[in-house]
Amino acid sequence: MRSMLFVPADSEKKLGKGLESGADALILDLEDSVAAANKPAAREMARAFLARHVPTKNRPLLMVRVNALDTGLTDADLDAVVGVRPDAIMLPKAEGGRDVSHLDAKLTAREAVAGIDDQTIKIVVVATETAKAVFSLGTYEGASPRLSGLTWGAEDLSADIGAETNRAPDGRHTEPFRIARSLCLFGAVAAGVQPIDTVFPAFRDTEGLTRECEEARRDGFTGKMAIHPAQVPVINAVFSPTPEAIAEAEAVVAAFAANPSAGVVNINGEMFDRPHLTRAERLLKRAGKR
């Protein structure tokens, strides 16, 4: 997944626009973008939307962001949507692998009741929304075979720690949030799941979004969440490997395949070692070439 677009689950109009956005995944939101009084209606709208679109071809991945485990609302969210088989559940405000295991158990019970194969529904976690959560980013490995992605959030974290802002005047995140970002990246890679960068709130600032996407891709993130359909083309473009990058990766893989015992290979006068091979294989996998 390159782009994951948040869509309030209580807005038919925005749900429809989400389908037309070109996003690789839609996140039907039952949490922050839905007022408390609208949550019952949002559950029903999410269920109806999933029932219509999950069986269709050539659709984006469809996931649902439920309310956090400590709100008392998660079970009602899951009861509404599991039976219509969303591709994934996004868990906000998670504080470690135990929360993923807890959600896994809830999904397992509901899949069994609905006659759905075990582990059909995956889990994506927002893993840095409290100070406590930051210290648990190394606990996701082995928490659940459902876990497919880790992302991070700066807005709730800034409220939790009492920060005046989470961005400097140049638009980049300040140091506490860059630490959370880096630890999320390390935690995702350690767990063997996709590292996903957080949202860029200034949706009209295309230049700033492009810069943040390029920095995220440079550092190892392989996708980014969006809050507006206009952000999707930028995210898709930045996180799609270029033909030149694919050609170089293919050359690296071919060179090591031809010299399987080599620790270093020479390609057009440039030396490539085993870490280059690992990066090349990952890039080709993202490009659908492996």
Ligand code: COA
Contents of the next structure:
Amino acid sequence: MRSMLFVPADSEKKLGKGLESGADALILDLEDSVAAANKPAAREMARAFLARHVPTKNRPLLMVRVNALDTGLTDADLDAVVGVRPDAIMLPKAEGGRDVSHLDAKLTAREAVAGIDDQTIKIVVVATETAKAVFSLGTYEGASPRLSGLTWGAEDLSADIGAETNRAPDGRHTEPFRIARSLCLFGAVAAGVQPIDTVFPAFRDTEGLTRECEEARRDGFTGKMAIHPAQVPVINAVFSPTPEAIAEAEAVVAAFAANPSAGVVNINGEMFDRPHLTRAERLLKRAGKR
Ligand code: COA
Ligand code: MG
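Moving on from the form predicted alone, kindly provide the form predicted together with the ligand as a structure.
In what comes next, the whole complex appears, and the chain from above leads the way.
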């Protein structure tokens, strides 16, 4: 997944626009973008939308962001949508692998009742929304076979720690948030799941978004969340492996294939060793080449 577009689930118009956005995934939101009074209506709209679109071909992945486990709203959110088989549930304000195991159990019970195969529905976690959560980023490995991605959030974390802002005047995240970002990346890779970069709220600033996407890709994130359809093409472009990157990766794989016992190879005067091979194989997998 390169791009994941948030769509407030109580907006019929945005649900429709989301489908046409070109996003690899839509995140139907029942949490922060939906006011408390609208939650029941949003659940119904999410359910109807999924019932209509999950069975169709050539659609984006469809996930639902439920309310956090400590809100008392999660069960009603899940009851509304599990039967219509969303591809994944996004869990906000998670504080470690135990929260994922907890959600896994809730999903297992509901899948059984609905006659859906166990572990059909995956889990993506927003893993840095509280200070406590930041200290549990190393606990996601093995939490659930459903876990398929970890992402991070700077907005709720700012509120939790009392930060005046999470970005410096140049638009880049300030130190506490860069730490959360890095730990999310390490935590995702340690757990063997996709590291997904957070949202860029200034949705008219294409230059700023492009820079943030490029920095995320540079560091190892393989996708980014969006809040506005205009952000989707930018994210898709930056996270699609370029023909040059694919050609280089193919050259690395070919060089090691030609020298199966070599730990290190020379390609046009540059050293490539096993970590380069791993990186090349990963890139080709993402590009759909293997
Ligand atoms: N998904 C689908 N469609 C969206 C959209 C989204 N996230 N954001 C905007 N659109 C639609 C608008 O409805 C509008 O449609 P129209 O041309 O038919 O009127 C069009 O795209 C252009 O939108 P624009 O006028 O530029 O912005 P807006 O003022 O309507 O919306 C936000 C701005 C921020 C309110 C909106 O982008 C939004 O709701 N984003 C998602 C917020 C969210 O989910 N946050 C939680 C995660 S952090
Ligand atoms: Mg939030």
